[in-house]
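Take a look at this single chain, the form predicted alone, given in structure tokens.
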Amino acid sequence: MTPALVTRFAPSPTGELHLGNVRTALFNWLLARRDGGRFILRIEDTDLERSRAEHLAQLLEDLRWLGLDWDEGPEVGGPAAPYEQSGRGPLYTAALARLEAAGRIYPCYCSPLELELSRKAQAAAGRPPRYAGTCRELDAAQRAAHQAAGRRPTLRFRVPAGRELVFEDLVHGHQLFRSDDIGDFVVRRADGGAAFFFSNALDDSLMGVSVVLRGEDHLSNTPRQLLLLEALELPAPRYGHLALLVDAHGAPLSKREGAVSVRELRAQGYLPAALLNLLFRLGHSSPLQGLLDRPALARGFDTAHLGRAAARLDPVQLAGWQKEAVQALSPQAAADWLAPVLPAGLDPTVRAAFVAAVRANVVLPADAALWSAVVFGEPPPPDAAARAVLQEAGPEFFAAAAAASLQHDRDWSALAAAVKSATGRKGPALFKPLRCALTGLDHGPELAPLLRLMPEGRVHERLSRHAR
């Protein structure tokens, strides 16, 4: 019997999730759901200075809002608990002890300044920067002298010489790295904390993760992690390194560079379906068209369709998927989505009619807020295009329109017919001035349902303003 596929998402709670993080989570989640496997959420919080409880809480909330549930992880539990690396210290200590007993690690007393000078010297000599092995063969007396001087060592893994490390990447295909190009690397920091190379690889293996999809910036980490797991006699997952997601300027999305977060997008009113459908198609080709729900996204996901070129995040594409997601909402869901921008205490029937009238013209709730002001409050001052239309129509046109509104008020068809009869105008020359006077804009939703929702006398009041 083939073991169940297991994937994972392993974020650090040092900031808010952005869309690059979410795409990684999504692809791992889709792969697990497609094959009936398991999806693990692991929190890599060994950076104690930058990890924050509030970031973790927001991360969990964001994933649940997106519908990316996890089978093992925080607040769910599982056989490999704990799922926060800050609680897995004893496992790391035991693994390091095994490596030490096998002679595979050694203390390194080099300071950051010494390491930086060494890298610069290698670069100046045209050699790739790698650890020079300064502390590799220190004897007991030399180590004791460093200890007496107050130097706190890191622990480095002894990379064997003359090895060729070969693996098949699920995205980039055949990969070959030479161990002589890698250099001994840190597995435990000077403060006693486990280094990323070490804890990440160890946890993947101990948690039974069979496939890891992660950013291509980690591709060069893979040979180091394969060496570690080999030394510990532990199984390694298959790796697939995703092309980076970049912004409009071609820069990788980054927390530190202020990439917009999921929380911010949610606050603006973006819908989970819009974000997931966009990300599904960034760096992953698919013949599937239209808005897909999560099960359909899972059925359509294929690692063979993952691309190697950087995927560009296009706000126009996001707006397009958002518009489709809005149109797919049920009437009740659409009303709930827009409720925060509508007047408090609005009659449910009126609210439903308003949402039905404007939703074709709404991408975000802020768009509906504008039309809410038009219908229930005051329209915005006419913009330049609207002012030109109003000026061209002239006061006599609006005098006739205001007079017609006394009889027809909120009946758009009858009002337009009466103004047409009184002024001889038709087509855009008739409808545009009326729209600009009533809404402050020369474009927007169909006017008939909007007028029916306006308070009595509001139509006459707005048309009269331009009759003077």
Ligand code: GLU
Second form
Amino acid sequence: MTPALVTRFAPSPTGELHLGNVRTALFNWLLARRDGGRFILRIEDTDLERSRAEHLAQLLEDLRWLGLDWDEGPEVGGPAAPYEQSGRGPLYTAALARLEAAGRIYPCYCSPLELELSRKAQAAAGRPPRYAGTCRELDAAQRAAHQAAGRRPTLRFRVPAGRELVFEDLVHGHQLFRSDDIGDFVVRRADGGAAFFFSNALDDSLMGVSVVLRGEDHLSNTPRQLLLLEALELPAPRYGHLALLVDAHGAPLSKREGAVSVRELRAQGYLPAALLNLLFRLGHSSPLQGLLDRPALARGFDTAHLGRAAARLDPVQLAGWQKEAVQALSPQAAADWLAPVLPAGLDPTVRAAFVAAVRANVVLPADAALWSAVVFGEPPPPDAAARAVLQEAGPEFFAAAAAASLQHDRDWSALAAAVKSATGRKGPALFKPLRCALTGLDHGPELAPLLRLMPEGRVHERLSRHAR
Ligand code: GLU
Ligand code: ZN
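Switching conditions: you have the form predicted alone, so give me the form predicted in complex with this ligand.
Now the complete complex, all chains and molecules, led by this one.
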């Protein structure tokens, strides 16, 4: 029996979940779901200063909204609990004690300033900056002197000399690092907290994680983490480092290009299916076309199709997937989705008819808000294009149209036919001015269903405005 595949997502709750993180979460989730494995959520909150309870709450909420459920993690529990690193201190202490007993770590008393000066000196000499090994061979008396001077040490891992570290990255293929290029690195900070390299690698192993898909920025951390796990005689996962997600200009994701956090996108009305389908195809090539649900995304996910080139997040593609996701909503789900921008207390039948009438023209609820104003309230004043159309048609046209609307209130085809015979206009010369007067815009959804939903007399009132 092959052991179950176990993946994880290990965010730090120091800010809002953005699309880059979500893609990492999604790929790990898809891999686990495809192979009947387990997906773990681990919270890397060792940075107590920057980690916030409200970020954590939002993170869990965002993942649930996206449908990325976890088999082990916060609020769910599991055999490797706790899943917040802030609660795993005793496990870190125990592992550090083992490294200590094996002579693999030592206290470093260098101050941040001393380390900075050393880095600069190495850079000036044209060498890659790494820890110079200052405290590697301190004897007991020297350590005691530092302690007596009130210095609080970090603990560093003693990187063995002359080793070649090789591993197969699931995305980047064969990797070779030389231990001589890696300085002794910190495993416990001066404040006693576990450092990232250490807690991250240890927890992956303790939690039985078998595959780690994570950002490319962690590729060079991997040899350090492999050394640590080797020293602890613990199994290491396989790693795949995902190409970065960049904006349309190739720059790192930022707010400049519009919302990139899940919370903001959700607030604007983007749907989970739109985000998931977009992210599925960013840095992961797939022959599968069209909007896929989560099980289909899982069946179609393949680590062999993960790309090495930076993946561009294109707002146009996002809008395209959103449009598909809107079309795929059930009538009830579409009505619920648009409810916040519709008048309160709207009759459910009217609401359903309205949603059916405008849905094809709606990407975000804000678009439906416009059509809601047109039908149930007051449309915005005509824009420039509409004004030109209104002017060209002229007051006589609208006088005839207003007169016809007294007979044919809310009946678009009868109204259009009557105006046609009264004015002799047809085609766009007939329809466009009517549309502009009724909606303030020269384009939009089919008018017949919209007119049927308008209050009595409203059609006449709008057409009359342009009759003088
Ligand atoms: N907390 C780390 C991060 O958010 C996890 C990195 C990893 O996935 O190993 O970057
Ligand atoms: Zn030192």
